[in-house]
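In the block that follows, a single chain appears as structure tokens, in the form predicted alone.
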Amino acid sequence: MRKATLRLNCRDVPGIVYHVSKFIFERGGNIIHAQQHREELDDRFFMRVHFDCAQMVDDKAKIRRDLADLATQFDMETRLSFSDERKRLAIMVSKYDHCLYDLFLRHRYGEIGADIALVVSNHPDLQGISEAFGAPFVYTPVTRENKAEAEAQTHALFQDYGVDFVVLARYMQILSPYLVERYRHRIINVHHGFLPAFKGAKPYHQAYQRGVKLIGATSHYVTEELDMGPIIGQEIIRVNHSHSVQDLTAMGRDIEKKVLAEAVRAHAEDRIMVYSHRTIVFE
């Protein structure tokens, strides 16, 4: 346990910043970097803190007590975590492999800060590059009429595996509410459009339809609404009218592995709050 983060939002009123400090100085921990946004719309306050607790007396469970007495006096929201506290995600895959090569890449370079614990995909396809990574593999094929049984199959193997959040690096199949709902706001999905522009499939072929002069790419957050969940990040890039669907879809892979890839790392790290329909990422 030698750092922390917390998250919190709340009614914006005067005192906030300065009873968070309060708290965590009175504990003995040392603020090493505090972000605070102030949602206008609504009057709603968000802060992360990212502090050193080394030199805290007491344990993860008295904290979180006195935090929780903390959070009842501002009516606040309130997510800590603890740096011993590693993250597990698990990647689900269909066929294209760009997104879960450069995931394990990232993973082996130490740019996320969470651990793979398996990869479950429809098709057989990918498993030597998992097996090559030392990831577990499941090949758990899905059909219209095994849906149910899959996704609970699925389930079961999250919970064998200890995941804590789910990425889905071009996992070509809708997720039923059955599994949306039991990992709220922890499914992480990169659409391969400028959301919300071009939704569901073969947005490079709409793009190219519609003679676009940008193209892009979506981190999002999944929601029982196809492709309308809160988006985490976009990026885009510049085509024109020489360009095929053929060239879209290639220069499209490039910005689809960093926009997911950026995703993973700030949901990892505990920057990312979710308010309505919007998410505040912090840097």
Given for the second form:
There are 4 protein chains.
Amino acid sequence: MRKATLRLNCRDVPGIVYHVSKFIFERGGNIIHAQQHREELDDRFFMRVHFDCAQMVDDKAKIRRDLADLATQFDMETRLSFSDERKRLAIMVSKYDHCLYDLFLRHRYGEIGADIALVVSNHPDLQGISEAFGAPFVYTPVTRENKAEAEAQTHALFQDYGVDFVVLARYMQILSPYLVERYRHRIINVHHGFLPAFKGAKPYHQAYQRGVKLIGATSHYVTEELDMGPIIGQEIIRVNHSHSVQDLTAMGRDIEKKVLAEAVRAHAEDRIMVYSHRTIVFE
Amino acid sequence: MRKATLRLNCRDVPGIVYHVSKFIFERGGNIIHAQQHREELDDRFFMRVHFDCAQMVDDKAKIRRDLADLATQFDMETRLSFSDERKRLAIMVSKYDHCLYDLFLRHRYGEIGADIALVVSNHPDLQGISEAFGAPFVYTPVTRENKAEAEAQTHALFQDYGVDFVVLARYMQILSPYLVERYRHRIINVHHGFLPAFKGAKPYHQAYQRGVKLIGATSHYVTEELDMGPIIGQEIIRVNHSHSVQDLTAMGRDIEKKVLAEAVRAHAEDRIMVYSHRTIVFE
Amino acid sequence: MRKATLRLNCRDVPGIVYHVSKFIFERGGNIIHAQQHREELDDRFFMRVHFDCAQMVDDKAKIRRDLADLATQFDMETRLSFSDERKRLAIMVSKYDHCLYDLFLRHRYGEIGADIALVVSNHPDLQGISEAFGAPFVYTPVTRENKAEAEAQTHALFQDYGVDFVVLARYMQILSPYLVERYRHRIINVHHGFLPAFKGAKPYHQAYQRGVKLIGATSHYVTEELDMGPIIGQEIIRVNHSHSVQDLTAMGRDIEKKVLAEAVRAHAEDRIMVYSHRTIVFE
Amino acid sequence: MRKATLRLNCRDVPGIVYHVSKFIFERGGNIIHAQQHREELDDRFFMRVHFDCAQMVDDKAKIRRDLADLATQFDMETRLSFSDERKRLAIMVSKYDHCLYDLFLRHRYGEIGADIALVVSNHPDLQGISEAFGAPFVYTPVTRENKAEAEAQTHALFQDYGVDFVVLARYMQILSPYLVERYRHRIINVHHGFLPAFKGAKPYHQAYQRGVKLIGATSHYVTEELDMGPIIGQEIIRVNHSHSVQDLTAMGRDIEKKVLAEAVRAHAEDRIMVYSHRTIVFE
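I would like to compare: after the form predicted alone, may I see the structure of the form predicted together with another copy of the chain?
Every chain and every other molecule in the complex is listed next, the one we just looked at coming first.
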């Protein structure tokens, strides 16, 4: 049984839910789940509809054309995806393996709703793990000098491998605008701090210095400004005076894994919409 | 601006969302929020629609009649409520005041979405608090001998005061089927244990004896079987070997208050549906 | 049965626990609980010993003199308190009543281990509540012009009422160094944000703008630098895109109350030590 | 630098802390951390002392003999371990690999404070994983007929491999009293339910049926009575009506891993004491 997910946003006028559900009903689809959100401040309406399309008579191209008409009528932005076109993700890593392992294991358990196309790294260390889980591993060293070239090469790789979105699983390089632009709201990073506190380098050291009683991890879409992209999810863990920076680092691994895996899953399931630098993450 | 909430459930056939949104759209309503749930096991569809009805031309009676026709067509159970008809709740208490205070304070902050009609107690102790917050207090002693009479009297009071639902805020008497029947799925109790563990009396003592590392509190609808009604919400708090039964009792107050207040609010906002002994609680 | 609590810190040399326990044992005391912490970075040892002193033969003055000798020997800083000298706290408030109510109610339940000496406010609004709970209420308006005078007056009040520490229960004025100095590490504030993010005014608005997925509250000792004092405790609550600033404000009340009450209790029970801008909070 | 951990319990008489710290001090040891607990009900005192023994002049045998004298004097039960004698654990598994992976990965990160001696399984499935992490894997099929023999064989294996404690990482067989007796309070199981609710088989199904709003996982020492041993730790995760039994099973994996890893670490670090069917778990 094939399913589809439609995301849309438009000015809030009466009848959106009606017209969208009519569109689906008349073509033989059946709504399983519909979610809405209304931004009070500027009167904008967001909707995600997950529907069964096994009985729909039209082909995908026809549905997309008709949807474009509806979108024009209501001045909507729309995104439509089908469950038989599983998303493919690239994982970028450096030397830390905990998030990589976690993504591989969750993928095997069917928990992330997308497939791992390849792993790209600026270090060779994690080649063995990647290959053990059957993922191609491409070692692409990055220096100040070759950065532009390395990213162009990575971009080409992503195209070859049909990559839909990119996951920075504790990747220790800052991406340049070149890649960020090409994967706008499709690059997910995990920051090992509770953003917006503790931006930049060594957030666990910063947290220790400040004497916080909770440490956090934050998943977000990468934008041109470091650690300032739209936040997808956050997790925390309780700490106290007895914990050293090393302890915080170890305890943080658990929440980094969790917050990243949940962001990957939400993105893969088309549950995230970005608006005005904030995310709407439907459950 | 007036709003309405429609809850319904029926067999899952294509087009429910469409027909319901059409019903609302054609009468001038505008859907703010729609939520659905599908029970896989027996193919049943649940929906809650919260909509703006300020521009609807029909009066409530007409809307209800038309809705009854729709319900017949799809063999639906429906419930429709309007925001200008705020629910009224009765609080039943004994001697503990923490949940009572919490409900009064949250009510004043506008957090529970319903009004407190009166307080009924089998002890006179909490009269002062109730009156300080402007709620009528009725002292109704309950003994083994007068129980039936006392409950009939309480029922009469509820009718006089226009009570829609009842909140047992650490009320230390077991209600008889007489009241339970008359307020089916409209009596909310807070149990100071993590149900289904630690049913019945002295759950903190039971938890201590068993050496659990988390204690819980559970809000549920009251049914004829003690502590076995459909669970609405649960909260826990971490405990350890150093905590005495007295500590557990003190720590538990915080989660009892929270879990009860959230259940009251969910009920007041028509976000709960009961099916097959489980609750669907829409966010 | 009388109890005492000794807090000390000194350079970490062998035998501290031994010498302290010997000191207590030889005078007829019995250790109930001892806790230690060692700061790796600069080799400093912290200890809190809670002991039964009902059988001690010396009077308090003698014990304090002998302790001073021990302190000299190991170059210790020490603090000794006795359970029969309950601490007295002043609460400073403005117009929000949720933290005030919470402290009064927890005091009545015996949860905070100290007594409420008086309530001071720059607004008259909360006089009724204070008096209902039997606490003197002093209305001290604060303007830019009279601030120094108002604080001097408040200080005099604190002295008259035997105030040991001060609790800013959502007090909306910034204290001047005059008071801060006189109650160094004895003024507890609750900030309605997850420090160090969202310092200063309107933290819920800041959190909303940034699109965080968790909001926090932080209790800390007040220092001369706004919202930068040593953190005592932090609590968070999960939020999402559907929550308005008003929702965050309402949800935040619960964690503000909790984090403040726990800080007050920890301070009252002599479980906090401040070192190098961080707190050691023993359980 | 070598460290040692002493655990003891005895009747609560004045001077225990003093005599123990004297014992350590006089032999050249230095206390890093001491923790105590007093059971009010029967006046029993528990203590764990972690101390630096690098400067101690006596050898281990002499220290143990002297400790036996002290134990006799106060009628203490004592346990003494040294950090240079790392504990060795056996993992028993069936087909689920999530806890096994988690233990291997945490071991590699140095998080569990013990070494993995071998993996024993009643199925051959997890041989590859075990060997990839360098642990011997022994496949020991268990049937109703060969159970006694299989356990005797496993016991012999444990002895050959110098196994100190056993971890049932979702092992789907019930151990017979033969093994339980021999490893009293040294076999850790993870139960995928919030004990004491949902004992026995299919706890996620039970939880789903009851409609709970939180599911749990529990680590405990195995005793002769199924799922009734002393609880070491518990974790929960919030669920709702939308989650199927399959969802609960997937969500539960995260808390099973966490609760088991923490129990293993606490046991490895000698932080657990069992008394009267409850555990004291020092932090």
